[in-house]
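First, one chain by itself: the form predicted alone, in structure tokens.
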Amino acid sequence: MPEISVKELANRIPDGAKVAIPPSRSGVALAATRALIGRKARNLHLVAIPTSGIQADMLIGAGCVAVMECAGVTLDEHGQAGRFVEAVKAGSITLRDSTCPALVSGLQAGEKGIPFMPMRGLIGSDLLKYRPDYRVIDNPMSDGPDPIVLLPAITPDIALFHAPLADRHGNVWIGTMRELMTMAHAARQTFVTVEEITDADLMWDELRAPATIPALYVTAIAQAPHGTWPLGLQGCHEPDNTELARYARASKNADDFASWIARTANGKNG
């Protein structure tokens, strides 16, 4: 598969897409989110796998997002997530509020090529007030009355994330990150921006191969060492804690978020 640049891999994301992004534990594409940012994206309809923090909060403030499916975008310690906060109370975006359980059913579901998932979780909570796709029905394997939610299945445009490796053939290891897995098997396509590239066939090794997405549901692949910064990467660096902590006061209000992403347009070598 052949390598592009991180510049082209987030041009290759057209606006209005609906693009899965994993939370900020797993593998977070920041690179390629502040290529979408310089590139102006919009309309996109992030939805969280199942929760998101710093990338939708960027997205989110640069005027790149339509809609916002998720169970919460929060910068964890760091507090709350300034632009998130600020788009949902005036109303500049969309929210699809949601569970972590059902959105992963949902992906689930787009991953199986089901049409639903379904589910008993959410019966008795409000989401069924504001979620009139979240439908309820009865069982009908039961004999009695038996009420089931059935969630819809969730089959993004675009899976877009960060990972440790990939190979020349593009294959690309995950490590823990299995959401990511699940990610690239119900999008119809997947971009990936990785830390290394090997000339190994990542499908030959023994203990890598279990955690390795198969080249069939990569799309494209560009390579972006620290391309999670300021977030971290199991395995190859930790977070950076005072920048974090630096976008959350900044994200505060419009105008030092705007200073932050200019400052911060390249990345940890910018």
Second form
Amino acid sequence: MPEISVKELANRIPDGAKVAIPPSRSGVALAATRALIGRKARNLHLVAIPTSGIQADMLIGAGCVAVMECAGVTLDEHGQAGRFVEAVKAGSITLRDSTCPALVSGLQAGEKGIPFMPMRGLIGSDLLKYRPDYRVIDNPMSDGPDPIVLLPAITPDIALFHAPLADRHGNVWIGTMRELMTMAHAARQTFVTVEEITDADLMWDELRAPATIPALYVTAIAQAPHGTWPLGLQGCHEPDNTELARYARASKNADDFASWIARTANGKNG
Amino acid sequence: MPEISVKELANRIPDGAKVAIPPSRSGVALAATRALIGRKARNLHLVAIPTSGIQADMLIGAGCVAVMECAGVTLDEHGQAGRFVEAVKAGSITLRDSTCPALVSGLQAGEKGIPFMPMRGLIGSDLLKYRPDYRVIDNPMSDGPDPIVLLPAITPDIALFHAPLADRHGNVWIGTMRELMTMAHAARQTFVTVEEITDADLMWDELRAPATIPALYVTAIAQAPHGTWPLGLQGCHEPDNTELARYARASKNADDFASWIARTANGKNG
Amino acid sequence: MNCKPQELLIFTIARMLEGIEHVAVGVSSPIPGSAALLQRSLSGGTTQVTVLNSRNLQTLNDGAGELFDRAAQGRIGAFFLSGGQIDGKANINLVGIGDYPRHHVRWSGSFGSAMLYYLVPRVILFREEHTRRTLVDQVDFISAPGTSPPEIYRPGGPYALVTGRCVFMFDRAKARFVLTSIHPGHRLDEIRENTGFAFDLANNIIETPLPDDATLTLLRGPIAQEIADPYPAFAQ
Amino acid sequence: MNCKPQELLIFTIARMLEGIEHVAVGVSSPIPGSAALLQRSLSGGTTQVTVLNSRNLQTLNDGAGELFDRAAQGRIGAFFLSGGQIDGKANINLVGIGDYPRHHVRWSGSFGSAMLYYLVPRVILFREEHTRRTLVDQVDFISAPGTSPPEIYRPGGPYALVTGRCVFMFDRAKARFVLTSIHPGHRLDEIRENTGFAFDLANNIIETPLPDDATLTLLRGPIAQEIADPYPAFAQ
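Mind giving me the form predicted in complex with the partner chain, seeing as the form predicted alone was just shown?
Let's see the whole complex now, leading with the same chain.
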């Protein structure tokens, strides 16, 4: 099975890659994010499925991001994502604002190998005005006029996330974080960090198989216990709200952010 | 929880309903099918997701079906579906022939509440010629000419299938038979027969929750042990190949079919 | 019993959910969340509630798109939205102030608004801060418009705007807010002074009704406990 | 060792799968399935194999659409199709004989052919019965066409047609079959007599090569065991 270190995993995500990342509740690969910052990744195109938080903010603050495609970047109850807000104001990242279902539908089009997916809504929103890649057509199934938006397929170069469990064949169990399945299906390469690696075959485990990403879709796996810290992981770890609050304060300016990054470079037990 | 008898379940599927049914490998509700035949259901519009076998053949043979929408009806290694073939030749059912991915994509469009879904392929096939509801447009995302088929959303009135396990809240565990999730999401009403009903809450079972259809989508459940007989059920029962072979022979003519239906009216232990 | 301002808001929103089969509540919405739970309780469970990112209060298990698929199918009767800015045509702005993309104030982003606002029949706008900063004549960026031309498929849209001072209902045909009730302790001239958009007055503007003691007891007991799952900080 | 006709077919098809990363095999296809497994074995596992409806030989766990999504993404390099009728332009008919819909002979239906034939780069047509009944000048119903005009998105299509008598390769530019090898014991005039369509002749028509003893041992041992999972009847 393609088991590598977190550092090697970050090395295999090239500068300029279009990287799909999950929302803060769903297996955010923060250990790998620290490694990406450590290797000074540059010009990443992040595609949040459909929102991000501390992960995008850290990467933006560390200068790794050229394009941010998302429906929102927020530190949730801890407030605004300071590095994201600062970068927007400075014009140092290219924004591709969207709405949650458009990002999910675009990714599903990528998964299905179709060029586009229609979606209701969006017409009359300024989001549409700034997304020339979103097209409006007249619904061919309708008798009367019925404008509808077509979203182009999103095909990430890389899907990057953290899951509770993998096996030695490269199968990855994701529980109810089903967006991770769509990400792995849609992306050209999928890199996963996991809490644990089991010797059992997950695809032969009647209870886990239905929520397991088959190895076929998985490029490489790195073991990273507490790999979402300071975020939590469903069924494994609660979020470290003290540290998240510290991050929210630190993200308000570049110096405090740099100190926070330096202090937490080795993760929870660093 | 909405627990009813198999007979009551069949009574709640009205004549003329558009009923989505799964392929022979995925939880075919044959006990409910026998009950539908028992109550002399009429004018059903069956939509196979994406193929059917003994289930469609039994319903067609018993005169329950007006429209058959599918990518194939087959008894697999047991040969042709005799009642289906006979009905096609007699012109007694309306055929809506299609191809597997078109039925799945149409159902996914229904699940997503969008009017259509594009699909590659089909152009130049006679299937397309006989499906005026399938439209060809020029891909608006492409620079050059690029004709592509749009499939209308399939929104079944009813999804009907059999699953290994439900709970008293109406949650239904489907294992890897993921098409059943799409069917339940897309259909207006979902009727499920199950092997067993547990007192536990499946949505609170970390291992089963990811493969559980939430009760929200489930109209009613009936317990029907061996409810797929003589077909099998993944992880529960092997197919009864002796009986399936008998069915295949019986389906070749109306009288033998009628005898087989009468003899098996009470199911495996009848 | 003395009703706190937030309890009045919860009760006011809950009353707007009567008859709704399924209410969904987004992230960071403890007051709408409590309102949905109160209505569920008052309805005897007829009203179902999904609170995003909650462990106990949701039944989503098919990925980030499932909520939106449900909305597009018409399975969700009511939802809540807010805005850094909300204008007199019920356009909402969740993106920022100034010229896009280099806003001088930037918020998180539009989240699901640019779809849900169109598709959920009863969208309740909630913004506790009622000032000329939040309630503006025209938003700087339209995350989602309040109304759409007739040829646009739009089964949903704004139903009401609830603020810390009053309740406006939204007249979709006129694309205007109508002031219908004023919270106890607030006055019409104060509302005019603090509202950046023009609005109509209902024929019969009332004082926003207060919850009775039984409702307050429910709110402070079981509802507060339930809402602590998605919003522990709010419950404290 | 004596090579049985079916073993020759399996070996012949397996050789066509060289270099393919992922081969998918549909239902009721024990000979192509065995061929895919043989190629997997000969490739040392580089060639991955998915056999539909198999317990051991597939990794599909996301519903009836996953195989097709994989094909549309280009993740599947080779697939097998057949036909009640196959014509000289490689059009295939899985529906019936006569006028649609009331065919006087009706088969099961088109299954996934009307998509996979377009999208899988190397589609191998396999029909053991080589007669004028199966190999016709023009099919009565096109389940999926052999070729498409240049404006049609079509990264895939027919690669070869393997029958009980011979191997035709398909020339996509000319939309014609080319006879390239004849199975031992069969003759060109017999093939002409039993083929309903006109075809070209390769410059160098060979006798279809037989598997060596090591390959036959592999086929009769481990491959036969593996194929017994999806096709128990075939294995016996």
